[in-house]
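Just one chain follows, in the form predicted on its own, and it is written as C-alpha cells.
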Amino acid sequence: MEHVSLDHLYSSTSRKAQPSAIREICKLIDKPNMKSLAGGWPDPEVFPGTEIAGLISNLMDQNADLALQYGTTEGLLKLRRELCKLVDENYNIKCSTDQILITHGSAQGMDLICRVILDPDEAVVVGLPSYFGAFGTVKASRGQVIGVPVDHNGMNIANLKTTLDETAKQGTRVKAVYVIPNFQNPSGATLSMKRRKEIIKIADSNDLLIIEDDPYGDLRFEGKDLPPLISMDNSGRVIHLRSFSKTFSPGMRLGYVIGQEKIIRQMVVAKQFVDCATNTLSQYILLEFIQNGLLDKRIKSNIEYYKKKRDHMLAQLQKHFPSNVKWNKPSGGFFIFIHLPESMDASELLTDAVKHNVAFVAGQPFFADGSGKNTFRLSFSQASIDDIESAIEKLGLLIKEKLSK
C-alpha cells in the first residue's frame, strides 16, 4: 500500500525541530564492541533493582489499588510532602506542597515552563555551551535562544549583561536565563557563588526568570556544596528543576519542579493537557525508597562509584592526549569537555573514531550559535574502566595522527 505524503500537513514548528545529537549517535554506535563515551546515562551497575523489586512486591500486596490508579496532576501528595522535607534538609529550599510539581523527568519540567512563559519569538538566554535538550525545548516552543559564553566558573556575567542590553535595544523580549549550576552538561563547570548572586541581581533588575536545572548536584566528588539559586532568591524568580534519573532510576522518569505557587499552578494546568498525571506506580516506589533511607545510601555509593571513573578518565587523558588538547576537571557529575586546537573539527574526529569502535558526542550541537566545532564531550558514567582506558588511548592516537597531517 502506497501512502500519500502528509509533509504539507506538519506544523511549522515540527518541520523545524532538530533531532537530539545524542539519540542520533546512539543509532550509529548500537553495535558489538563499540566503546561509547557518548551517552550521559547512569551505569546500570548502580541501579537499585533488588531494592525496587522488594518495594514493588510490598506495594502490590498492600496498596495496589492506589499504586495502579490514576493520580493527581500535581503529583502524589505524600511524595510532595516528603520532597518538601528533603529539599529543606539537604538544600535549604523552603517550600510548600503547592510549590512542587512532580514531572516525567526534568525534561518535562522544562517543556512545561516554556509552555507557560514563552510567546513566539521571545527569548531564553543559555550558556555557550549548554544542554541542547533544554534549548531545543525553547525552540520547539517557537522561542529564541541567545547564547552567552561559559567558562570554568559558569556563565560569564559581563557577557550576560552586555547581551541583555543588546537584545533590549533590538526589541527582543528575554524572558529567562537557563543555567545548570552544578557540573554543567556538557562543560562540567560549576557556577561560582559570586556569579550565583550576580545572576539573581540581574534577574531582578531585568525582570527575568531563572530556570535552574540541577540534575547532577547530588553527585559531588569533592569540594563544598554551593546553595541552589532558589534558596538565595527573595523575589520568587527562580524555577528549580531536579531529576531522579541520575540518582535513582532514569527509566522511572521522575523529576520535580519547585517555584512560586502561581507558576506551579500554571504548569499544572498545562500538564493536564499533556499527560494528565505522572506515573503513579513510579511515584509510590520513589516515596518508599526515600522513606526507607535508600536514596541517601544510593547517592553516597554513586558518588564513590562515579568518582573512580572520573579519576581514571582524567589519568588516561593525561597519559594519551597531546599537550595542546585541553580539558576540565569536573568536581562531580558525568562529563569531561575537550577543547581541540582551533584548526580541528571534532565531527571529523568522531567519524574516524566510530570506524575504530569509539564514540563520543561532538561539541557543536551544545552551542546555540553554531560554534564549538573543535570541542567534544566525553562521558565517564556508563563506560567500564577497561573501555575508558582503551577508548581514550585510541582517541589520543587519532588526534595525534590528525595533528601530524
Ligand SMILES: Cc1ncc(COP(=O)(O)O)c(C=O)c1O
Contents of the next structure:
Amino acid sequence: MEHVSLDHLYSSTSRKAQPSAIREICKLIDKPNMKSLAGGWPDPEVFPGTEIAGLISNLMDQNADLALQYGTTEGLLKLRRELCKLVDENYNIKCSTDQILITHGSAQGMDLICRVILDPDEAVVVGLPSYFGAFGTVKASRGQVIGVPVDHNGMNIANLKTTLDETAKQGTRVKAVYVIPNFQNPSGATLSMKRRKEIIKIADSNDLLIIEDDPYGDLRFEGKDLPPLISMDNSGRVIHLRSFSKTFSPGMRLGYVIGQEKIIRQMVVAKQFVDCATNTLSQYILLEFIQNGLLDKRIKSNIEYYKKKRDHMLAQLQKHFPSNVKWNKPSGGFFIFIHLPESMDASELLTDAVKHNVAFVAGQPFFADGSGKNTFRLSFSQASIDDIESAIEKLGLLIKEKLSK
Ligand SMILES: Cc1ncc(COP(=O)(O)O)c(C=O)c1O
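So the form predicted on its own is up there; where is the form predicted together with this ligand?
Once more the chain from above appears, this time first in line as the rest of the complex follows.
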C-alpha cells in the first residue's frame, strides 16, 4: 500500500525534534558480538527477577482487584507514605504525601515540570555537558536551553551568574536551573556542598526554580553523601526528581517528584491529560519490595557490584589509554567521561570503534551549545568485566593509531 506523506501535518516542534543519540547508537550496535560501553542501562545480572516473581504471585492471590485497577494520578497513597518515610530516613527530606507525585520514571517528571513551567522560548539552564534526555524535553516543550560549563565540582557558579545576567539583558526569561547533583550523566561529577548552597542563593535572587534530578545518588561507592538541594532549601524552589530505574528496574518505569504542594498539584493536573495514572501493578510491586526490606539490600549489593566494574574500567584506562587523554574518577553512578586531545573527533573514533565491535557515546550531544567534539562517555554499568577489558584495550589502540597519524 502506498501511504500519502503526512509530514506537512506535523507540528513545527515535532519537525525539529532530534532522535536521542543513545537510541540511534543502540540501533547501530545491535549486533551479537558488540562490546557496548554506550547505554547507561543497569546490568540485568542484578535485576531482582526471583523476588519480583514471588511478589507478583502473592499480589495476584491477595490483591489482584486493586493491583490490576486504575490508580489515582498522584500515585498509590500507601507507596507515597512509604516514600515519605524513606526520603526522611535516607536523605533528610521532609515532605507530606501531597508533596509527592509518582511518575513513569524521572523522564516523565521532567516532562511534567516543563509542561507546567515553560511558555514558548522561556529557558532552562543546564550543564555543559548534561543528560540530553532532559534538555531534549525542554526543547520538546518549546523552551530554550542555555548551557553553563560543568567541571569536577559540578556547575561553574561564576559562569552561571554571568549567563543569567546576560540572558536577562537579552530579554530571555530563564525559569529554572537543571542539575544532576550526584555522579552526573555524562561527566560523573558531583556538585560540591559549596556550589549546592550557591545555586540555592542564585535561584532565590533570580526568582528561579531548581530542577534536581538524582537517579544515581543511591549508588555511591565511597565518600560521604551530600545533602540533596531540596533538603537545604527553605523557600520551596527545588523540585526533586528520583528514579527507581538504576536501583530496581528501568522496565517498571517508576520514579517520583517531590516539590511544594502547589507545584505538585499543577503537575498532577498535567499528568491527568498525559496518562491518567502511573502503572498500578508496578507501584504495588515496588511497595512490597520496599516494605520487605529488599530495596535497601539491593542498593547495597548494587554498590558493591558496580564499584568493581568502575575500578576495573579505571584500571584498564590507566593501562591502555595514552597520557594525553584525560578522564575523571566518579565516586558513584555509571559513567566515566573522556577528554581526547582537542584536535581529535570522538565521533570519528566511534565510527572506527563500531567496525571493531566496540561502542560508546560520543560527547557532543551532551553539550547544548554543540561543543565537546573531543569528548565521549563510557558506561561501566552493563558490560561484563571481560568486555570492559577488551573494549578499552581496543579503544586505546585506536586512539594511539589516530594520534600517530
Ligand atoms: C540524569 C538522568 N535523568 C533521568 C533519566 C531517565 O530515567 P528514568 O528511567 O527514571 O526515566 C536518566 C536515564 O539515564 C538520567 O541519566
